[in-house]
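Take a look at this one chain, the form predicted on its own, written out in structure tokens.
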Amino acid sequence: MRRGAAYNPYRPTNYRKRDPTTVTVLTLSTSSAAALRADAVVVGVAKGAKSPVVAAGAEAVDKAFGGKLAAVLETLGATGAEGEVTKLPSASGLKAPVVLAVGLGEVPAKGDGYDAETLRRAAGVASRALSGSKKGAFALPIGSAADAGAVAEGALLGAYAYDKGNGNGKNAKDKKNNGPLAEVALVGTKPRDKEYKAAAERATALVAEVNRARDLINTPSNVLTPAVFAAEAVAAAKEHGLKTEVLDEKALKKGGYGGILGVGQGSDAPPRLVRIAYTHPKAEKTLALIGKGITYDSGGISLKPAGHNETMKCDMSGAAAVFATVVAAAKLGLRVNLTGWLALAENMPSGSATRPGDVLSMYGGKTVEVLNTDAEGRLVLADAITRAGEEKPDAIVDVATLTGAMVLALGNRTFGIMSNDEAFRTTLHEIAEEAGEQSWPMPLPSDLRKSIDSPVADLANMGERMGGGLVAGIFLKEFVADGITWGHLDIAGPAFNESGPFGYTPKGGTGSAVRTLVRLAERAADGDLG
């Protein structure tokens, strides 16, 4: 993980902020497109009528190019087309050597303004063009502090690169990786007004901890093994005030895990549950976050075919997102109650691996039998939901890669969302569209439940093969105590990008569900929760 500089303060006229995770700086500045001195000023051009439209934030530029700045853009091919980028070298009057322009797609209707993941992804999108960098001016149309937000965040997340080792965003043996951008300037906006502020203030912090999940996913298996992934929690923990209890596998064994017992005693490196908790002294509702941490997923027994191992890495996204949501609502301060649980296991086969047909008895005493060792997820899932039951949060949310059924469902970029309960589920998709992720709302049809009926067992881990997403919901339904609201997102397709980079999205990990999760944590902090 990379290590950076600590803290610096707000200043009147220039917010910046290093994080450990992430080695981007972010300044708000008063200064006009023209005047601020960096490598490239950032402007968004739109899909007009007929020809492109320079967006609002370019004025400066647009009156260096003597008004034609739309001219030139045209001539240089651009359209205005969404994810589109054009460079030309800037004007007389411009600080700036090079005018980026990045496409926002169509022109809003008259009086809107751009959403606010049309900001996002073409800050991405900029930021991602401007890697090796050192600075980028940024003048897209920023007309509130929510503005500023989503560009200062689309800006961070794209310009984020993996640490392969040597601590500043960049492998030293490789010479084509010139690192990220080093700093992501607003101009034109307001570092004293107090909303601006704090719009800065968020997306830096919430862009550390996405940064902090893709790292984590990133990292090879034989280095991120359960005990270490451990560890990171309690160093996270230990530097921003949060409680931590970590269960081996003695302990494990002594509580009656059977669910994640089960699924890593095939292997060399044994399992961990951690709990790492925030708390608010004046916080009214708790919230119960429990994530999938397989570090590696080999299918156990019941191996997954070639081609199919080389991105299991990946498998323990879930626990990412719900590690990194944790230390965000600290640094945030949210006045709500955040307990996260790291379900973490190695999946390998070995002479001491569970095999097919076995029978777990698992945390809180029901049996499962095991028809897969490949339908791992839902057993270290259901140890913790049962576990996290017994402290009465009044919601839980799970995240996990859990199917490769909700991929073919869905797609790559969509993740889905079940719950026990219709309007939480509602809010649940809600408020990932409020934070820029993709989702769907999926049922849990009564009729598959028979499908898990076990003649050895309470149920088994496996049920009908069509729907099978769905099937992975409704068996960890069965481990929610009565109730207890609770949800459940399949993040199977979005959590690992395995094509190219694509607006804010880089390859690789992509920390799909953090911002979903802080926004619940926010919205429960404001007593809304469906």
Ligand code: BES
Second form
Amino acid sequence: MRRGAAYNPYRPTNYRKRDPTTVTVLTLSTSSAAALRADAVVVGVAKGAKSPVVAAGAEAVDKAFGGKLAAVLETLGATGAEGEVTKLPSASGLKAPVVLAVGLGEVPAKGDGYDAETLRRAAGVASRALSGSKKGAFALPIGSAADAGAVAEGALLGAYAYDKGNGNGKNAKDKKNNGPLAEVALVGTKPRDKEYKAAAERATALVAEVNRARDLINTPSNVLTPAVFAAEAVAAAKEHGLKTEVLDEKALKKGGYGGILGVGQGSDAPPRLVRIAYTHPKAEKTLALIGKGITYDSGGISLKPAGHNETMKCDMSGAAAVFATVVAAAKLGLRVNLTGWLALAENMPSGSATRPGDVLSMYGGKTVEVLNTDAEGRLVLADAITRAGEEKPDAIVDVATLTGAMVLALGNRTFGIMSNDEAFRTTLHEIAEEAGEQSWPMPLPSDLRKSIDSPVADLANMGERMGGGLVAGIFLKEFVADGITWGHLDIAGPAFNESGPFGYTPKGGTGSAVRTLVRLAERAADGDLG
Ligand code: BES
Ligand code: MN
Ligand code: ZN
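Mind sharing the form predicted together with the ligand? What's above is the form predicted on its own.
Entire complex below, previous chain first.
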């Protein structure tokens, strides 16, 4: 049933502009940890051979404790284990009333500093422990601008709270949710140093965009429809000087986008394809990024059982990551062209929905037999991949919460990487590692290809159940134009955190893949794609 426009509750005009996200301020400070006014001073504590050791950066704090801070922490039960938080009242001589010691894990080998991810996670844990506070003075081991960037990133990523309430402008702040830590000050850093300034600016822009993705993912599906998502992209594009094109259901029909239309036709909230582009006049490379944007995945006529559908507002995490990455590239002024494609649809069962057995005529002319309407992500992505390929980018990378099989294979914190080019797959894996995101390369075995043969169409949207994540990748590969390097990130595991927060990762939408994609854009800007 399709309602007339007058009754349609899913129009963007029914969507009130949300409060701006609470932005945590980052400051670099030359002050010593003792002299800085803050609600708490954050120090690092590591696991020594026998007892905990206080990490570099906290010398002034340790001095205020008469050089006995490690012993005091040990008395309080601290071990220095990763993720551990110990709060204690300050000693005289410290401006902050509380010392917060955060565990760093093992002491690094002589001469080595703490690796970036250890710093990010510890800073994130500290930020979360300080939520609701005004200012944290971070006296963690920062030996370089890169370390400062890592601590800043972790602290800002940990200082996230989804405070959009019903997602409709109502603020859900209450006693339990006082909002994130309002200010992160990095002590003992160099605010006038070019490298430190650049690291701080990068962290601020990057995390703001990870948080944009998190907000979009956490917004309930009755609010964030495809049209509303598209409107958000257009608004952000205006603000940051990006170009957008939005194909609505009429334009999609005219263009022959049978995959996106087939998935979206069961919903009262019609589908959209958004092209959002950032260009740099001196760019040498052009990347196309494609995001799966299923604003709700009920499974369609192949309906998901209860227990498998409560978190499916997260099924647009790929599109959120792509959108956020394009805005981040603009904020950072990267010397690269980035074209984001957001394939937006809601997958619902109804009298107008695609049935199992239907054949869709995809963008570009291939036909697909829909054996399972719950394998919808690959259908919307296929149209977008074909369309993106027409512009002959140097590489295409798609990001999608694509398969439960990938979650079974790699768990909840690691995404799978597939590619038609082994070297590019390796590069993506390295880039994710640099960015601090867990990932693993996966194959596209050619023996699985025949399982998606169809007697009535060019392809079926489902095949062999075993290795289902790889079968999905093999399906997508069929839509990549000859000669184009393509990568596929299946983020179904890490996109949405259903358990408690950890490190700098909150409950709910995580913003998975944003940091990897931004790093990819930076590498492309440096002409260094490996
Ligand atoms: N959106 C789901 C995949 C998913 C599962 C994302 C768990 C996040 C967490 C996807 O559209 C889906 O339903 N895939 C099916 C494919 C199958 C029918 C071939 C799956 O994985 O079961
Ligand atoms: Mn599905
Ligand atoms: Zn899905």
